[in-house]
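Just the one chain here, the form predicted alone, laid out as structure tokens.
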Amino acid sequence: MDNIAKNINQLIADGSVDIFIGYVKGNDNRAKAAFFNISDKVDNAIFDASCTQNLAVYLHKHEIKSFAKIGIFANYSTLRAIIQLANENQIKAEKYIIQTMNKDSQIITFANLTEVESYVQANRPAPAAAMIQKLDSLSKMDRDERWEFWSKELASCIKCYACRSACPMCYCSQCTTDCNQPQWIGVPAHGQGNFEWHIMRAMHLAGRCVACGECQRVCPMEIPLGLLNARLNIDIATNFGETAGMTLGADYALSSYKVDDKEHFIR
């Protein structure tokens, strides 16, 4: 991983960057984040297969954007939320250099979004097995068997909000869950409480997420919040034709209406 400490050194020493989001070695043979300022840290930086953490959603943070320029290491999913952050109006082009690896290990510099809406396209990854598999089999299920499904998993729903902390999308300022006047989602972790928390999150999440997995990936319970995602983005592809993060300056199928919307889904 010579080359990438090198080319961080580079872009810090140079001026290129104030900050770079990169990944380093954690516990358990697991990356995590880590932030470069001063070339004396850059050399424990890494990436590989292990380098799974979607780093897009630091780009919001507020000890974040007020560095003037800042650099990021993304993978897939990384980029794929920096165009749908780009798409909603929540950061600027001209204020990040966004980088990559190839799988000839070669570190690819976009110069612009164009370029990383251009990668994201021709490097989509396979569908994951499993995931397809447990998609399928929640399809073949009648509406009591899915209620009976969705209740026990949620029933272990602590109300942690590490799936919103991890989530590149979850960006507002005060979330529905923090405000107690008026109380939209109860407070206390309980089945009623739960299920309007997780329904709730997915019905913002429709049509803007990116697949990165992070929900599930960081659930102390190991709720599977990836099938909720993946059905909706199913429903959102398959009726209004969009995949967040695909494509620069594609609509929110949920905030837009066309008089040609089909309405065969309403029940």
Partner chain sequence: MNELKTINKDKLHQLFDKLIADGNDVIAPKRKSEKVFFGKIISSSDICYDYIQTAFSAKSSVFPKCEELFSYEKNDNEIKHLDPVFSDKTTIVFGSRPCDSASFDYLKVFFLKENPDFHFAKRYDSTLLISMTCNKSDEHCFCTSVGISPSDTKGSDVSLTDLENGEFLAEIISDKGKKFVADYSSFFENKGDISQKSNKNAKVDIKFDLDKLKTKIKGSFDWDTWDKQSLACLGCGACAFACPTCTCFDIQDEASPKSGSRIRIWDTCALSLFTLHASGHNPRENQAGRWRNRVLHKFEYTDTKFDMVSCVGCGRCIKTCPASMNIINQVISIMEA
Given for the second form:
Amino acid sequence: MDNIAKNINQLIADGSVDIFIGYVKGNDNRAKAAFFNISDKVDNAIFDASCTQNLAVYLHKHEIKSFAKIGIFANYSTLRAIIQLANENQIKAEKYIIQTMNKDSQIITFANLTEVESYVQANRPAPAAAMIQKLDSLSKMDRDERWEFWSKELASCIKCYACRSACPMCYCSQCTTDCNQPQWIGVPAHGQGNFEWHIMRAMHLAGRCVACGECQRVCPMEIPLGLLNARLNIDIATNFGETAGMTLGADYALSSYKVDDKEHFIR
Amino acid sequence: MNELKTINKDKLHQLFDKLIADGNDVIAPKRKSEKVFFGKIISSSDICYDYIQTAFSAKSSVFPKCEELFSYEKNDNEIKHLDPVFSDKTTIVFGSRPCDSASFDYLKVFFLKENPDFHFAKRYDSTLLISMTCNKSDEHCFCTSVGISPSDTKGSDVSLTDLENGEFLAEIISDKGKKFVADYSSFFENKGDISQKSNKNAKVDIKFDLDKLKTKIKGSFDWDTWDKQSLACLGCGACAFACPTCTCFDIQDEASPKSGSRIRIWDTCALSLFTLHASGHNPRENQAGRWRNRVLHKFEYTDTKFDMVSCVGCGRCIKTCPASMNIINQVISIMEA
Amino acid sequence: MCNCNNNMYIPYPMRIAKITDEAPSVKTFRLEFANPDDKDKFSFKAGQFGEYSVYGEGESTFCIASSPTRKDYIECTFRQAGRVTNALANCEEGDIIGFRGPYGNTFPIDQWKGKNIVFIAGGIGLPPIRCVIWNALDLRDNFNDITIVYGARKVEDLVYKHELAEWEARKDVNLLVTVDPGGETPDWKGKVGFVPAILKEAAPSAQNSVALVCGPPIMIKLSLPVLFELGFNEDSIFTTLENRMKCGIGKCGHCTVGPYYVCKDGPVLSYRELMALPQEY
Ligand code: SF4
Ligand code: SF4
Ligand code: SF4
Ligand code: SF4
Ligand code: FES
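Let me have the form predicted together with its partner chain next, following on from the form predicted alone.
What follows is the whole complex; the chain from before opens it.
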């Protein structure tokens, strides 16, 4: 890990960054987001399989945004999230020095987002077999069984909003679930309110979800939220031929409009 | 000296099955996939023994994530309020760890000392805590730093120790516990040797000196440690909802103007909306302030108010945090400042 | 056994006896107890607040704006700012709403016998103070000089316009009403200027006096140096805090300022007490 530290130290020393976001060892066998030059020691920097958190979530946190030059050591999903955030005009590429480490443990510094785009396209991992299997078994269920499955899973949601907080794409300054005029989504963490919350969130992420799996990883109740987003991602990709965070400058399916759209209601 | 008995695992399970058959709720550790949660069991075979700590505390048995405060019916201009209906059966919570049971002592003071809370009181009165001392601990346990220990019985009605030979040592702690054990005396055996307990119980190192912390933390409000430690915090509610002593809630109405209910739901000072004024002003405007509030509330504010530090050292917030925030590291950084 | 048989979350049903439009999106409700028994049980003191609810919409917190000396009703004045206040604003006279209270501590008005009282309020900050004003005026002999300095951004934003006229006409009240520069209408007869400046001009004596300040944070901030200059001190200046509240009884945690619960330890505090709190209000 010495070369990571050396590299970060270099960027800090020559003034290329005011803050560098990376990873250090966290609780249990997890990694924790680190904010070098501000709160963490560069010597503790790591980058390994434990570094799963999507660091792009911090790019829209206001405490971080206020820095002029930001470095980030991104894992694969973080890179995808960065592209998607740029597509949604949430970040300005010039502010960032984006780095990653490839399979051969070489540090890559991206000159621009186009290079990030080529990297994510070239290095796309195969979807997790367990996820595919679970999606398959869900689509084989009839409606009632699926309803049953989700009713049971979602009943345990406590509305801690960790899924939303950890999601790099949930950046709205006012989430629909927090609007109360009108109250679109029931606040209490039970029954209908839980369904409304998750259906709403899944729809808002349809075609924007970068498949990092953070929502599912962070859910303290072990709700398999990733299934909702994965299903929608597949449907969007099949119907509209694009996947979030893979193509620079792509519109996203639910906000774009084409004159030759096959749906009548849209014309 | 507490009254001692033993009960073997088969008898314990028969006891639970009988309690369930008699219509009582039994809440016990159950495995979901990787984590173990407290949940209502329908048979003693649902119980999971392989856990150091459940992912969430047992507080939901006395302070559920959603609960009706009252319901109402409104006709023209006549309004009728109805108290929620509480079951007259006992809720048996089995397998709470000493930290968890100790949290009930805090909850009791918090909810009942001033302005006694009707709903908590009703649930507390009908809850019986059969706790289990700890034979194992992990790196996030710090009960001994906050005056609790893996062998502690405070807050419990009956405290069991797994003797790892198919038998449990039962210490009968409270009057409620005495009555319960008397009612089901046939399941217990009148023997027991307290010296067997300490051999089994885990040793947990003291991570910080509480008295020193209490002095040091006063006046830490303006330190930059809060800003530094909290940068990773995402501002969700996972830590507080998992915490046995977090008691904050929101009040919401559900249903129509004609009939419906007013309910309370868990809420937390970690969320930015918690303190937001209607004017848009937010007195705790950044995450550092919210993280600070949670830590100071545990170690300073409740100590000022109730003479009780309200962190019981269970480590749940550490294990649950999606961002790997760590309250022990924060405490240590205060001690070192 | 805890022996707790009182569900504190159940409100008193209250009938809206009168609705007054005070200012744009500001209304005053006069509320009467729908059950006469409740009225007999109920009493409160100046400075306390309550939770007002529209069934199906939720609760909202405001002070009791009427005086405890008027026992047949309570009044509240609110600005439409959210779901519940909007629902309240849609209510009509005769409708039933819920009220829980009284909650919180009170102004130590009993200790002010024989003293001068200076009331300083801005905009929607008058209601909590109006409660004390009427309380003092209804027991007028107990107090010495009464000075009221009240300001709003514009003439139309002044609340209790009819009462301002009434106080103006009284010889035993020194009332100064002002609007911010630019907020005056052609026929405006009051003062023009910010509250702190008008206060300075009025220069009430600090001798044997207490001052109550309530209004926008900036008004409070700028009025304090004026008061200190006049000779008021940390213990003779009082204000009320308005943090977000849900339960009103020290349980929900929303209102806390450090270890201080605004709903239980407050909302009334002296300047000295205010300064001891962390800046979380
Ligand atoms: S993280 Fe899990 S429990 Fe929390 S709001 Fe999301 S789904 Fe619900
Ligand atoms: S400390 Fe962790 S669990 Fe708590 S609010 Fe912050 S991110 Fe969420
Ligand atoms: S603050 Fe954390 S360690 Fe302390 S009692 Fe709560 S969850 Fe447990
Ligand atoms: S730490 Fe925060 S959420 Fe927990 S009880 Fe205290 S104020 Fe409430
Ligand atoms: S308003 Fe609930 S604790 Fe103060």
